[in-house]
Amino acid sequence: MNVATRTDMTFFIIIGQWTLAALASIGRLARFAGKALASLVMPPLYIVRILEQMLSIGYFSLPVVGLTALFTGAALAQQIYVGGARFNAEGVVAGVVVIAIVRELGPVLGGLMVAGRVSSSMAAELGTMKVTEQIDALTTLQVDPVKYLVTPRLIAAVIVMPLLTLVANVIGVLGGYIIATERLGFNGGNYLKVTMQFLKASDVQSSMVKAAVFGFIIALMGCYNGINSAGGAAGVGKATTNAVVSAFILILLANLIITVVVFGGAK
């Protein structure tokens, strides 16, 4: 076997190892997700834990989501006005802002901000419980760790993310309204009239579906990486990083799939 052939074989071996490792990771995540989904329909249901997680995920995420939406809506209105002025189409600001915020920027930016805050928190908390053997203690006490720790977080995230997205949409449109009326010279009544004319039920439906899916991804990745962490403090830190990065990537991928496949024909 010559050097060139040996190099080619090494390349394919590396690709094969990466592929097998990726498939194994996907399989472990799928099994974890399946177990978590199955636990949703099995008693008991820890209502107090769900309410605690709704408060933690939803209420305490309002400031960062609201500020992100406000600044994004304001900047978006300014940029659309500048771009539209090149074609004498400044009047499209209100319509484009509401469509962009409701269909894309509201749910996506809200999901990313919540993922950065919540996925990391979940991974750190559950990772610490794992390395300090608190999860093993739950098993010893005949308490299912997935049912007690993961299920309430999944339910809470799926419930509160659409609510957070509704708030983000309203605040984002408000940010565009403030810039348009205070800086760009738009009439407030006309701006709101155009906004309502352009907004459709399918836009809101798309936003809510995305938000619910993003909530599931955020909680799933935080819990999965936390429960599967190992190696002490360094392992917890690695799990936290992996939770945020994987949640970001899956949110963007899910957004593309939902936009193109599910709502691709909506007008």
Given for the second form:
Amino acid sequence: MNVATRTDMTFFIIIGQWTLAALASIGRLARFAGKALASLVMPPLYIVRILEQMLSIGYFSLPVVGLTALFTGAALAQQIYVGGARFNAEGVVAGVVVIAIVRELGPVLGGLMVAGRVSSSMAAELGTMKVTEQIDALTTLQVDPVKYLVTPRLIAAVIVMPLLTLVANVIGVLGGYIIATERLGFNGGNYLKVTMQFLKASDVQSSMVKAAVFGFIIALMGCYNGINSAGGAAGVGKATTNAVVSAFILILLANLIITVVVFGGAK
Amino acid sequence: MTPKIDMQDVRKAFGTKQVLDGVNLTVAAGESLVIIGGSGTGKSVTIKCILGLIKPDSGEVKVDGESLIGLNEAGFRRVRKNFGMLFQGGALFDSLPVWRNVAFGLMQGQGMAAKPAREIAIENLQRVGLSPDVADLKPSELSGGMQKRVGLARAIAARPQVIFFDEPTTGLDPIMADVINELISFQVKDLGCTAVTITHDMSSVRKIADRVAMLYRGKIVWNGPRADIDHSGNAYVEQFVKGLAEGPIQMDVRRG
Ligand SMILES: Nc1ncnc2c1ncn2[C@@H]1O[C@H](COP(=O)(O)OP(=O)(O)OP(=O)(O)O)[C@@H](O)[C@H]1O
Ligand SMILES: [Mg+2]
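So that was the form predicted on its own. Now I'd like the form predicted together with its partner chain, please.
Entire complex below, previous chain first.
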């Protein structure tokens, strides 16, 4: 066998191994998610833990999500005004801002900010519990770690993300309103009227569906990476990074899929 | 009589490292077994195989004659109801106050209400020499030895039939170590528990063991009554008991 063919073979072997590994981790993730969801229908449901998590995911994310929405809405209004001026369409500012914020930027930027905050802290917390044998201790005390740690986080994130996104949407539109009225000389009442005219129920539905899915991704990636971390402090660090990066990518991918497939046809 | 715990030819490798290489071990009901052996020989892994926290690659593990191999989650939960475990590093839940740690199995596992569970927790803290004042502290506010004792209180709080102690006296002063030894003896002699203890502490071995097993390179190389450890006729045990650097046990120490 000459050298060239051998390198070719190696190349295919590597691709093959990589594919198998990728499929295997998707399988593991799916089984993990399935187990967490199955816990939903089996008591106990650890209500207190769900409320704790709702507080820590939702309430404490309000400032960062609110600021993100405010700045983005404001910048967006300015950009559309400048861009729109090129074809004399300054009037569309209110409409484009509300649609862009509600359908896309509110849930996506909110999701990314919460992922940065929450996926990382979940991975760090569960990862530390793993490497200090607290997860083993739970098991020994006859408490299912997935049910006790993961399911409440998933439930809380799926409930809280739509609420956060609702707030983000309102603040984002408000950011646009402030720029439009204070800098661009728009009439406030008129701006709000146009905003409400443009906004459709399907925009809000799309926003809420996205937010709930992103919430699921945020908690799932945080918990999965945390609970599977190994190898001391360095392992926890790696789990934290992986949680955030994978949550980001999955949120953007899910956003694309939901936008195109689920709400692509809605007028 | 069926032994309480029965391990036959248990093997476990992590990657290429063969940690357990055919462990055979039985523990009779009401007996106190102590496992000794060098650091990293697989003592903790052995215990975790019995608890179902680590799945052996091959071999048989039985509790009360029931095989744990291939048991489902519900089956393991049932078996673990009779188990208590002190982890080597304590493994306390650092988000919960001390008393909730001790009462965790009672409240979450058995659904006991907070008030009686707290009373039992404080009672158990006192048995390991901790005052009720520590009940509301977080584990991170305790010293290492105190954390160990909280772990011990948690292991015995639900009155399990079988208790595993992974280095119960490491990090304790000699007086407190003796208090803990007494406590372990009490669990076995007065409450009729079965105990499996891992320790490096020879005074602890002499105090609590009915029987001693020595693990070396993934196998039980010697196993006999406590009275025999000083004339075991086994070179490994002799070296270990006397704490000698020279002998058949080669520690992986680089000599300069
Ligand atoms: N989860 C794991 N993954 C990989 N390797 C492990 C794991 N658990 C234990 N090991 C390895 O198995 C070997 C035995 O570990 P174990 O904790 O049982 O030692 P030990 O006898 O309890 O030692 P010590 O007295 O120091 O506690 C070690 O080399 C350790 O690196
Ligand atoms: Mg150990």
